[in-house]
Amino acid sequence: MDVAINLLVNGLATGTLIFLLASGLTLIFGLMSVLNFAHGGLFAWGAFAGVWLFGVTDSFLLAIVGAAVIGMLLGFVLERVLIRPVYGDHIQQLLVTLGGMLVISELLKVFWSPNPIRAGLPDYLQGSIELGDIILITYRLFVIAVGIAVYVGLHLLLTRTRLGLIVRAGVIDKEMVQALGINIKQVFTFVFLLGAGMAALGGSLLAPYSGVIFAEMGMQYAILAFIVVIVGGMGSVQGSMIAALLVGVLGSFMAYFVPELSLAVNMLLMLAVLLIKPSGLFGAKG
């Protein structure tokens, strides 16, 4: 029983990290139908920036906030330089953002090092909490808490604010929103920054979680995020939340019980969803 709970907590923590990455991806896609292949690069930048800032400032909170800000700045540059010129052309967007991914993940090696870097934790997040037989690792609970906070914040932003209303309307009918006199491009820039910030935050939280970070991790996690976006349904934040948790939990249980299958489980999940409901669990569009 305690094994099951531990695995569940592990899975939920991983799922939360994937959610932070995938929700930005799906928001950007849902609103402006831009599939940003450089998203994983922002995640990796978040990880490196987080570790670096933690080393410099010695404050973990400052490090993760700073990482998110760096991610947003990078996202701003990406949006202006790469995505602005290719609105409306899917193939161009796919190609140009993939090029962006290449450049920013290689830049990581220039600024830091081509070798893996170790990531540490502050004292107050180390250790574990014991509840009877169950041992819960503090940091994983912290990750889950941050994830819940971000989800709730995003949910409130989307459902309770005028900006959220515009974003949601833009997802459904971009032209109509524009016809009402709202500058959808500005809204898009904002959403892009938000997505980039969330990805970088996810990266900075992941660093101590996995212990070691390396420049190629962006692509690795980007693929997980793509799987989540497909499974959850393109453009659905709720879908990506549920799919991310599903991928996380499934992965952690598989790694424990059937390790040979753990690599393929996400793939199989995606293939099953593509076969049964190609638009994803919560997707409307095909």
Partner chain sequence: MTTSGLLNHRFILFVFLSLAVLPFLSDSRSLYILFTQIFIFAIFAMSFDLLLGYTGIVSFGHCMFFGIGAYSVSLFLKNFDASIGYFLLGVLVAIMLSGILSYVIGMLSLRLKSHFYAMLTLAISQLLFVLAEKWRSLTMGGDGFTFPVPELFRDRLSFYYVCLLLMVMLFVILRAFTRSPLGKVLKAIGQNEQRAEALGYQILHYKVIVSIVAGVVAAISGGLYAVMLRFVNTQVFSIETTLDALLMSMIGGLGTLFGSILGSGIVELAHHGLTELAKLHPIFERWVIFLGLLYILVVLCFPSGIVGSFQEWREKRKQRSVQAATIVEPVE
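Could you output the structure for the form predicted alone, given that the previous block was the form predicted together with the partner chain?
A lone chain is what you will see next.
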């Protein structure tokens, strides 16, 4: 029983980190119809920036907030330089953002190091909590708490504010939103910055979670994020949350009980969902 609970907590923490990357990606897909393969690079930049800021400031909270801000700034540059000229052309988006991903990864090596870098934790997040025979890692619980807080905040933003109403309407029909006199390009930029900041936040939280970060990690997690977006449904934040947790928990249990299937289980999950409901678990038809 204690093994199952530890695997569940581990899977939920991993799923939370994937959600932070996938939620911004699903909004960018749903609203902007942009295939942004450079999104994983923002995740990696968040990891490196978080480790660097923690070393400079000795404040973990300041480090993860600063990493999110750096991710938003980098996202602003990407949106203006790479994405904006290729709106509406998926082939060019694919090529341009893949190239951007490679450039971002190489810049990490220039600014920091081509070698893996170890990531530390503040004292108050180290250790574990014992509940009888169950031992829960403190930092994993912290990651889950941050993920829930971000999800609740994003949900309230999208459902309780005028800006959220515009974003949700733009996901359904961006031409109609523009016809109402709303500057859809400004909404695009806001969504892109929000997604970039969440991706960088996820990267900054992942660094201490994995213990070691490296420049190519962005592509690895970007693949998981795309699987989550497809399973959850494009444009659905709720779908991304559920799909990310499902991917994290399945991966955790499979890695422990059937290691040979740990890499394939996510692909099998995506295939099953596409066969049953091609639009994803919470995606709209069409």
